[in-house]
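Read the single chain below, which is given as structure tokens and is the form predicted on its own.
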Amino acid sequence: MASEPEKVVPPVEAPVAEPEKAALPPSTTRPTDYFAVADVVLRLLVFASALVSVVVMSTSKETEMLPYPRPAKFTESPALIYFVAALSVAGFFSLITTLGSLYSLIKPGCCAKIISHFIVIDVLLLGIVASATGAAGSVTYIGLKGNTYVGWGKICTLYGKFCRYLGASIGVSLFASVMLVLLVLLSVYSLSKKIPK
């Protein structure tokens, strides 16, 4: 018997397996919500500017020797007292809302409700700060320019340091007003992003 030649079978090439994509472990970090971070930063800026404005206004005192010593201080004008009170309230509430904003940054599930409350608080604070800045600005303007129609003279020629303090305080409160406008816009935009389409 003749033996049959063995058939040589070519070796089967093992299929080239595509490298498996390693399954990435689920990320334990949340993506950063930049709106919430900007909210915290703006609230801190409102607090800092309100605090600086109150401190500068409270320390604005100057005494000139006219026929007798005559001090100029913020407590002599109801508009300036209102300014200090309003900016104190704005600073206090901005500190509270900063803590709330930090809480919403840590626990993002409660954001929509907190943001809606913050919008109301921010609009009220904006109205208070803007009205106080306007009242203090008008008193400072009369001190700087006087009013010849009613016979009020310029006092900033006598009390230069006092008027510089007033001007600096009003400038910083204008910055706080702009930060509050940005906060309101940011909050409205953040809340609108959370509304399902």
Given for the second form:
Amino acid sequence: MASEPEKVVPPVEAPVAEPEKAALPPSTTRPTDYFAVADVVLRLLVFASALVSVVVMSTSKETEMLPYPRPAKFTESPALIYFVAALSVAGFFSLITTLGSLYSLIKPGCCAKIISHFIVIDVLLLGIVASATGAAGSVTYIGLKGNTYVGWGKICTLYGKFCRYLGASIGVSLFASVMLVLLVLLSVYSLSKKIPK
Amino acid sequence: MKTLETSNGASDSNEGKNRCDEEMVKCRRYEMILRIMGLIFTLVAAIVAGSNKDTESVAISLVDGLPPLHLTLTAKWSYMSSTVYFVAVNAIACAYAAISMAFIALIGGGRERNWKGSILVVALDLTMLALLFSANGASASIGLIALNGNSHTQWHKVCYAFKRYCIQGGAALVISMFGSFFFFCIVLLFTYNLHRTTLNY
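Let me have the form predicted in complex with the partner chain next, following on from the form predicted on its own.
Let's see the whole complex now, leading with the same chain.
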């Protein structure tokens, strides 16, 4: 008679304990997706470096007193105008893809197809940023060293601050293109991980 | 009834895999064609730009009253650092296209089995793409300055005197742009393959 209440009580306790255990796992068993986090970080770096390049190049105006005030600004060279335009486009598109991959990080499994579309955008941006870096770099190099065969003189001895700003901007855009290469490699690697062996 | 349904399902998935394998062979062929085209175009661009030499008699007027001075000047590709960079990058891209074709033909026996080799080829493809695009941009900007001059920096135009040199340089630039487009298509083809392979799973 005394053993029956003991047998009755444990089964009542067990169903009460199970819902508590069932409530705990979903919040703690989701692993951190390092690829998605690295993806967002790299895209933010690309956006930041494109923004820095554009800002530094745009504010690189310097006025020197030859007999009359002569300003040196980036709008005087078509290659530098192309550099600013190309990097602004790259910054805009990298912002869009950053927001896209951030959204994919917050809600995992929502947009798996979009990652391969982002690879195409990243390769296009790489081409654009690399060509802009090459164009601006060649003009700045001639401004730095001059060219005696063609009769083009150095301008960096006269406009020191202008050339320093240009050099910094081109260096940062070179960093942006390296980040874009790493980004495409990361996306390709993370897509390849999904293929079961 | 159940056994019939399962056998139909298995044959459907087998057909899907066979179609994927057949298209893999086709894609491998397209990739080889693209690499060969990239090799040819970058080789031609390097040769055309590297054989760019022109000797002309240029009329320079130092003082307005006196008749102009006629000097025999030479324009050579090695006198300008950006054309040297252009020739070097096109030569590197051509050599890389040849080496990567040999590498893929020897070792690339299906993407799933040799991922490290595949990722290396993709990484080098991207680097070559970036280098080619930057060389195109550099050569184009210097060519534009040589064509139009830049009054703000006192860089005078040069192409009116060396017409053949500038036309040959422009032709090399266009050919190299086609070559870099083929390198871009190689990366796109790889991405398309990867996208389709992950869609099946």
